[in-house]
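In structure tokens, the next block holds one chain alone, the form predicted alone.
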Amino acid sequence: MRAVGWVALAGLAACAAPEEGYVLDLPEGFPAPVIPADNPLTAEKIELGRHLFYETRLSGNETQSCGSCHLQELAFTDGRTVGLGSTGAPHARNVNGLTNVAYNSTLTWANPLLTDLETQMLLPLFGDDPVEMGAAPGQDAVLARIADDPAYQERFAAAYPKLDAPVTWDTTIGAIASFMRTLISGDSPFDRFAYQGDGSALSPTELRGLELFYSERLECHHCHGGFNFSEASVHADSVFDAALFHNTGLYDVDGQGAYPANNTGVYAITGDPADMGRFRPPSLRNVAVTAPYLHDGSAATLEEVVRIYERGGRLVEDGPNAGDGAESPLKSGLVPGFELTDAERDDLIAFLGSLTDTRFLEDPRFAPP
């Protein structure tokens, strides 16, 4: 199919960035993200946020920053099976990547209530189950470390010139959120092929994988479609509810669709049995560098993930989580299973690799200051 066909399937939206104030450098074919009216972007705020994102003094024990768990070269994931907080305690879930986080309709694996970065950031900073940054017990002292630093005094004054005392938790969170909204990736080989008119940007192998990805036979694009390769995405002109979550048949520990007790998905928030095992479909942009995969990091490679979907769910043969997810009564109808030859599987994985944006992974604007 011609490139224009893939542009259409990718959900291209012709939205302009705001005309006033700071203007994001958006890739070709990308809509403008939602920017809160009470936290507009400015260059000074973004630069302050970059410093704070990598600031270990924001953790209770001064050992961890946001950037400790979100590494640029790994598309702002951490390469671990599950996250580790500043106290060393393991978490139940794999670290979410921050590629194009400004477009996420919800901001964790399975909480439909967290829809903006400013609110979501309260959890890693102050949450205690599990501990991440661990700032809560001595939050005044943690903030004082920043307020007493002359360099930060200058940066906060520049970012919030109308405030007499600009160093607060609200301004700290607002600045980090502003920086995170600039983490936009859209210069992969796929983008050069689909949006920038470079018909040679994808290899024959990747092109065959693209055909498979968008086929009704595999149905990948139903959950991982649009410009962000996730249907759980929003932008400034969105008109539909994109708070989407799916049970993909990874577990069935009781024959009735149950997931492990520490990882029940949206069910943990709503208590609705229909929400058991439902998780947000992440963006597939830069997916080749974000292993391990799935909400609990239980798949080591992209091939393993593809084989789970081929089977229509995962078989866990033994142990406390034994069960056949393919037989789960709660599994999404979008995971029916399909057959691939070895060559087709290789093609599909090659296409997923074409979503890697090397410039994003190396961009000095996003690196530690």
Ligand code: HEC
Second form
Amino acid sequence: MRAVGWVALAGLAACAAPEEGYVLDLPEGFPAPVIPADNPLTAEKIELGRHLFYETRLSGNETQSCGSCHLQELAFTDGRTVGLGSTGAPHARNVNGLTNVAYNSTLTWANPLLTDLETQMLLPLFGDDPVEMGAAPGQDAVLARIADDPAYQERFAAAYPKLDAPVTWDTTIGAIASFMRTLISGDSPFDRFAYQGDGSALSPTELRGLELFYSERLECHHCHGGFNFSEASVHADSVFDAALFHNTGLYDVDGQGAYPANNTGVYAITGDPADMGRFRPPSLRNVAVTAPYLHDGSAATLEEVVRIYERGGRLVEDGPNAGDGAESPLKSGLVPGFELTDAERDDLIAFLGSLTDTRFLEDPRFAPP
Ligand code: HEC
Ligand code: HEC
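Right, the form predicted alone is done; let's see the coordinates for the form predicted together with ligand HEC.
Let us now look at the entire complex, which starts with that chain.
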């Protein structure tokens, strides 16, 4: 049983005896993601999950769905600096994209304890710090809106045929998680070049950028490596490695490496001073459409991000967060700084653009019903 927060997910195991096996349509070069044994994929559950992902009746005041903050055309981000909840409360962090989220070994920007989508979902649904969907105060009434809808009664019955009363929070969460596990993106120009044998898929500038990205001079691939451009990926044959969070020298507000108090990274979870400012390297797939960047949305463009790496950390000149992240004693050794010509910087940014998979951004299977 997963007993976390407001709902104990005890029912999942009971309701999820494997139905007909559903085979994910994986791109060339992609390993199989880990699918929890107690929530196997089925076509009916995925389709139900898509409806629920875009269902505003699931928020307390019926204004927001998951899809309000996770928009497909922005690779399931929202274009805002930080997320904005259904009651108008700002989130401390930038909205994570959901590209290939099934492969993330941990979820959200900096939480080593959140390792499955079902558990993570309790935060946007029921969390009150900050309120996102705000379903907690009247959670029975919120669920009743769904249970009373004949169209949903049919979909839940199809997705969970063994249950007499299939509309529960467990099944709702299980279906949305199943839908998210299908959000797989692997058809970018980079993929056609690297995995599909199309030597002409990348332009000369993108190719030069690729060489820079994988060079020891820039070090990008050490943290944004592998098929998903994040070392923080897990799949059927991988071994979990907890040392995946890094301080990239974005802040040093006290001369000892401190980050702003509302965004201290893994430190907020563990309390270990060594974890100050350590965040998960996000996947860089579709990164060209997910501006603004970084855990707090503090970089508006990819060029701004690249210039931070060039400098070996960020100088915040004034204001409450003033300080030079490049001097932080907690900064990763993989962010030493390096020099780029303007042309090289353009190449690197062009390469990042080659990770955009337009088919994913427009795929009707992922769109609002
Ligand atoms: C108010 C905007 C908002 C809403 C509504 C929202 N999210 Fe999010 N989501 C966020 C933010 C902000 C983060 C980053 C949280 C953090 O790092 O603490 C996030 C992170 C996530 C992640 C982690 C992805 C990763 O890369 O690790 C998942 C999964 C997710 N949300 C799923 C959902 C689902 C499912 C729903 C609906 C039940 C939902 N979200 C509703 C704002 C939102
Ligand atoms: C030491 C590991 C590490 C190295 C090396 C590294 N990154 Fe990152 N990268 C991260 C982490 C961690 C974050 C998130 C930082 C944060 O928000 O606090 C990040 C964030 C980013 C982002 C923002 C993505 C988003 O969705 O907001 C981009 C773009 C990026 N890195 C590109 C690069 C490039 C290009 C290089 C090489 C020049 C590089 N990274 C090198 C760990 C690394």
